Amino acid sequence: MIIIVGAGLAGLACASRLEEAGEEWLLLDAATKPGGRVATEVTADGYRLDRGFQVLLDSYPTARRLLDMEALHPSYFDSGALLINRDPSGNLEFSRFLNPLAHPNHALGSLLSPAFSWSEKLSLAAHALVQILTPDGWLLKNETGHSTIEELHRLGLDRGMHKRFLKPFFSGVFLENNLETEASIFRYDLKKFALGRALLPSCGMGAIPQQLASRLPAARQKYGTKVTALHRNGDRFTGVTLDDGSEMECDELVLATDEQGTRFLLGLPPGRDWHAVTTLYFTGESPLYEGGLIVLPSCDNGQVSNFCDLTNITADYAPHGRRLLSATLLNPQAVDNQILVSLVQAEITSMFPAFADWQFLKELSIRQALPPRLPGYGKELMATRFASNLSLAGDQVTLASIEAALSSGLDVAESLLAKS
């Protein structure tokens, strides 16, 4: 029997492969439903609130292998962003920056856009092309030893394009403001965004783990079942203890839990301090702007890293006649909720006056959203094979992303199948 602890994307991917191979397995999770950090709350009024601003890229190969994309009823973002900047006189400047690979009809407009210099456009295009031509495995396995901001400086992209596009966009991807993330991750993400389209499932991001779980036998999935201890005999783990005091035996054990949960079960000290993120959701009646774009304000002292009218992408995220906007905050001021909401509302209203009529819905704060991935981060990852019959999967052992979580679960399953 293979016991998998944790029904996030890594655990579900592992279970999917084991089920496909006809192995005996059991999936345990303390939550009442699958998904981990990939979850969607549906309010009584019918709003779909993802657990933070999240998207799925259709350029993720493992996601395409494991998921029925069409069954998610996806709606796609425009590939690009709406950039908002203030000129030296304090006047707002709005410009659309679109990926010419995804929007060839706008390629000329993007090339002629005065938002960035020709040298910046050419440098970014050349750098993206190099990454597109580089295999994913090489990008992921070869750290550069320097940060994203250092790479942008070497490329001459640390001026206008950095302020108006690269910093606000990739700060939202990395969940850190200074672009200190290892440059190899920037290269990989640049490739995936260049080649793919970001999408939202019609039922919210939580539909992704729900789809994976729905294909698996319900009898093998135990939710509301917390593992409180592991049984160990020398180099082998023989079973687990549950919160009701019962015990289960296993031949192989997979911990697809979050890093802190894994360390607790193994009796290890706390690990890395993860990046936090706060998402504020608002609702209104009238659209603020046109197009399925994320909005990137380049204000250095603002609260909001990015925001998006999600109903520009899919009307299914809000009840009929209503709209839903998510605002992402990376390091919000330490003020109470009401003051923070007022600050954010004033900030967005200064760009879109109609936002003054929108109402606040809910704040979602995620204390452990993404791990830091500074140069050398690979040395901080836990070993996939922790003991002779204990494997680890998920963000604790690999790059933190939807694709990486799914891939790590598959990798663990393949290693177990190779042993059998």
Ligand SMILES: Cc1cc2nc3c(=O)[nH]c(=O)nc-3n(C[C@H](O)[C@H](O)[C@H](O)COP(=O)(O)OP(=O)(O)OC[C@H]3O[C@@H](n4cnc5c(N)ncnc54)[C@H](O)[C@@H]3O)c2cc1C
The other form holds:
Amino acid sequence: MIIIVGAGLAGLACASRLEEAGEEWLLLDAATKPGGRVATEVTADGYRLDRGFQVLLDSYPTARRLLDMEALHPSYFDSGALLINRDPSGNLEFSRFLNPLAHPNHALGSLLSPAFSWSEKLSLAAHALVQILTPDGWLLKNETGHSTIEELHRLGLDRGMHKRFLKPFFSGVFLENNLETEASIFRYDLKKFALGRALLPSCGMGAIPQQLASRLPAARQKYGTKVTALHRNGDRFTGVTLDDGSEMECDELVLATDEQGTRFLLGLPPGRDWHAVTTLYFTGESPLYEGGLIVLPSCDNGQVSNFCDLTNITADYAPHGRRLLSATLLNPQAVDNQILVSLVQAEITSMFPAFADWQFLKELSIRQALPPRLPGYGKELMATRFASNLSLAGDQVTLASIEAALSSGLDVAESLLAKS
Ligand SMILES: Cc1cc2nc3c(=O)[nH]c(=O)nc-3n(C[C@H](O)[C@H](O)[C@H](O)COP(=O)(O)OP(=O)(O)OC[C@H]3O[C@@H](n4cnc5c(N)ncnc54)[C@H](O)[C@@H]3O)c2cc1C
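Compare with the form predicted on its own: the form predicted together with the ligand:
In what comes next, the whole complex appears, and the chain from above leads the way.
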């Protein structure tokens, strides 16, 4: 029997492969439903609130292999962003920056855009081209040893392009403001965003784990079941204790838990803090802007890192006639919820006056959202094969993304199949 602890994307991918191969497995998760950090709450009024602003990229190879994309009823973002800059006199400048590979009709407009200098546009295009021509495996295995911000300095992309596009965009991807993340991850993400389109399933991001879980036998999935201790006999892990006091035996154990959960179960000291993120959801009736774009404000003293009218992507995220906006905050400066909401409302209203009529819906704060991936992070990752019959999966052993979680779950399953 193989016990998998954690039914996030990594645990579900592992279970999917073991089921395909006819193995005996059992999936245990403390939460009441599958998905871990990828989840969607449907409110009584019919709003779909993802657990933080998340997207699936259709350029993720393992996601394409494991998921029935069409059955998710995907709606696609435009590839690019609506950039908002405040000039020295305080006037707002709006410009659309679109990926010419995804929107060839706008290629000339993006090329001639006065928002950035020619040298910055050419440098970014050349850098993206190099990554496109580099195999994924090479990008993922070879750390550069320097941060994203250092890479942007070296490329001469640390002026307007940094302030108005690269910093607000990639700080939202890495969930950190200083772009300290290892540059190899920037290169990989740049390639995936250049070649792919971001999408939302019509029922919310939670539809992704739901789809994986629905294809697996229900009797092998136990939710609301927390593992509180592991049983060890020398180098072997022989079973687990559950929160109701019962015990289960296993031949192989997979911890597809988040890093803090794994450390707790293994009796290791807590690891570094992960990046936190706060998402505020608002609803209204009046459209703010046109197009399926994320909005990137480049104001230095603002609260909001990015925001998006999700109903511009898919009307299914809100009840009929209503709209839903998600605002992402990386370092909220107000602890009081009401003050924070007022600050964010004022900030977005200063860019889109129609937002004054919108109402606050909900705040979601995730303290352990993404693990930091600073230069040298590879040496700090937990080992995939922790003991002779204990494997780890998920973003604790690899990059932090939907793709990385899925592929690490598959890798662990393959290594167990190779052993049997
Ligand atoms: C706000 C936010 C935005 C993101 N945006 C994107 C994005 O746009 N694109 C992208 O590709 N990635 C994004 N990510 C990253 C991506 O969601 C994660 O990397 C991925 O979901 C991690 O999956 P996992 O299976 O490794 O871990 P988790 O999803 O954390 O799953 C771990 C599971 O283990 C369970 N567990 C833990 N301890 C125990 C225990 N003792 N007993 C039983 N169960 C236990 C938990 O309940 C949980 O279900 C985002 C993440 C966040 C938080």
